[in-house]
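One chain follows as structure tokens, the form predicted on its own.
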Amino acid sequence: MKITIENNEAKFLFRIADTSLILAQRMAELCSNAPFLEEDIAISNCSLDLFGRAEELYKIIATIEGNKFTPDDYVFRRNEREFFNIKLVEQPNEDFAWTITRQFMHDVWAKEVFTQLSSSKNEELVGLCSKVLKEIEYSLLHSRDWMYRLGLGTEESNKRTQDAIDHLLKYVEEIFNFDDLDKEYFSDCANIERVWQEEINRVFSEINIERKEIQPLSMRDFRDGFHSEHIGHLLSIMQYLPRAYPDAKWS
């Protein structure tokens, strides 16, 4: 099955569902691997809102393209060059420092993403933003906690955080290449990275953490369907039963 997306709107809205569900995958790899069982719980639920928020974002694009396609064939039926998630939350969990940060990093990104989504013309998108932006109230709340936490730990669990945001650090840059289909559906970019710099070096500063000059990755665009070497790994997995048993039902 060929997917072809012809609206602008879908395209620059795919940049959002599937960094919504690429994280989510990522999230719930951690079900039952959380360091205790409130965490646990806490990272299950955000993984749950990430996936219910992609698949409300298929459903606005599977509308604004006619409906040639449901969300499941956005999911199940795409390659990995025809996703187009930023690379930051395809980063596997190296440690549970590693999870946080690039929670962290999303939660931020997000909020203001969705803040500016909130006045779309898109009247099911702006319906879609009232509710999202309580749940990324929430997962920021939570991962912005466990940042302090860790980075006024131990000096073994300041350590670990600083290593996941030397790595991780890598793949920011490219969120704020903004192209014209941003500009377009952004009411204003410039402050999407303004207040992601801002949050960010501040909880930095206030954690003992060090903001390095990280060199960014010589890798091509996520919006033009460019990822790391880890994505592949985690499609196969998502995307297995379906492949496998494309016929398949629940009963």
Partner chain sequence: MEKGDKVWEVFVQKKSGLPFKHVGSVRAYDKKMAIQNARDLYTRRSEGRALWVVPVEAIVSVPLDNADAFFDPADDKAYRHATFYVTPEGVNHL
Given for the second form:
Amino acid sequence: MKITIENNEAKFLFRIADTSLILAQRMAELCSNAPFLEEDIAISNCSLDLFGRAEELYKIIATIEGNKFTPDDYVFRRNEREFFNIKLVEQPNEDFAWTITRQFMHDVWAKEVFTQLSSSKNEELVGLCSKVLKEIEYSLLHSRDWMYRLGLGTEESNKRTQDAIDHLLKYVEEIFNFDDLDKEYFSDCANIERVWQEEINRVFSEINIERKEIQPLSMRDFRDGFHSEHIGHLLSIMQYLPRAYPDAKWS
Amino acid sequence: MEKGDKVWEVFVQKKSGLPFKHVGSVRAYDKKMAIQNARDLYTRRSEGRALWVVPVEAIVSVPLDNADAFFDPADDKAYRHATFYVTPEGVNHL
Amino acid sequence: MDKFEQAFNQIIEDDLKVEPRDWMPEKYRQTNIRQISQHAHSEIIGMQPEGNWLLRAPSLRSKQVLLAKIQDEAGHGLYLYSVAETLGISRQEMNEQLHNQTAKYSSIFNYPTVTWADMGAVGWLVDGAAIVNQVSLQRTSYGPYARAMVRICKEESFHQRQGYEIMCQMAFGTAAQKEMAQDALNRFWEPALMMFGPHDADSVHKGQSMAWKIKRESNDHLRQRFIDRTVPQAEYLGLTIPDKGLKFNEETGHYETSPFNWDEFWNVVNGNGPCNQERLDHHKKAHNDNRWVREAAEAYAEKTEAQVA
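I would like to compare: after the form predicted on its own, may I see the structure of the form predicted together with its partner chain?
What follows is the entire complex, opening with the chain shown before.
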């Protein structure tokens, strides 16, 4: 099965949908591995929100594309170079500081993204945004609270958080290299970066974290389907069954 | 969890107009975490519209040894209940 | 007998509930702690065999359903831990008992889940057996435990259906899927039946637990109920119960099975199941690797919460 994308709006929405999906899968990795049970449940909740969000976005994409493919086709039948998520979300759960930092950086970005999409011309998308914005508000509450606990907790937790941030910041620059497609569907691209930098800097300054000068990596853009090596492993696990049994149906 | 976390009793209000009901407890290190943990544990299926968490040590209860002294004296005061009184036949709205 | 003991006996006799602050015999307390913490550990360790397939769930729907189900299990573990805590044991102590193996959990979770069909079999058979047991425990005499069971039974009603749905999908799917479904049934059938514990004649804790109404129905009684319900469900799927001796007794109206392999059961209970070590190591690793997170949360709370109290 070769998945094709015909429409610009679909092409654009894949960036958001894939980002939700890949982060959901990463968060699901914490199931039975979280620091304590209550947090296990909290992370599962975030993951469920993200899977649900991805599914709804793939449905909207499928509609735009004339229902040639189903959401499950999009998830299980595309290859590495056909995914368009931001690289930030495919970074692994090295430790809980990575998990939380990645989540926080994503949530701040997602909040402005879905705020702007709520004035889209696509009514289905607008409907989805009002639901999603509530989820993000909660997720942000959760991830931001943890940034404070980890940043201001112990020397060790501060150091682990600083390390996670130093690494993950390398994957941020590309998010703000908006292209024509972004400019067509976001109402104010520059504001996405402005809001993000402000909130990140504000929180970092309050939690004893240094925003170091990060040398941008020489890497190609996620908008063209470029990834870190992690994506292949993530997909090979996620897509194993439908790939191993191409004729089988799964509910 | 091991140390430093506390037990918080959780109360949920299902709909406006209904009383808050005790549903159980959660563990958490701080207030914000307690209310979030309570949300995730007790309202995943839309069971609530409002939540309280109370540190368990803030709850005062009647000591077992005094239970009889606290509650038994109320048992013989039937005059506090409407059924104690006889209303004349034919008289309504009392 | 003092007035507290009399009051306790009266509660049991009248089928009322014992509450945390009531007087209770020390052995009643300990029996409940043992049973409830074992139940809680089972929920928590039970997350692992299903978590094994979470990342490989074959559709968006099945992935969300499975994650919500595992999340429920964590939640049910938490309800049960907090019930046990009302009896005077701390979560930390229970965790230590799990790690040093003085507390047990259901042996069924020491079996590996090797194919996706096992997600069907676990939901259908393992949750099915657990539900039969838990429905009975809704009438247990310790109030908080009984209330937790009511809540858990309500929430778990989708768990068994989720499993059976997967079994249907596979049993009526491609030849490869059907084969996987049969294989899963073959591996989980007998271990699921042994979840109810030893036969009544060999059960150590039975007498006193029944007298105190901690346990309301015997192991064999509950097991029979499960078998009678499940055999027709297997027939609908067109799958074969892996027991050549299975037959329906017209007179009693019950199915009869061949004797179980109790040697295997006890061997798994005593730590030599296929995954005992893995389950425990997994739990310890998550706990130990994240100690710094809990320390951070504690330190942060000390700095920020003190001002309020």
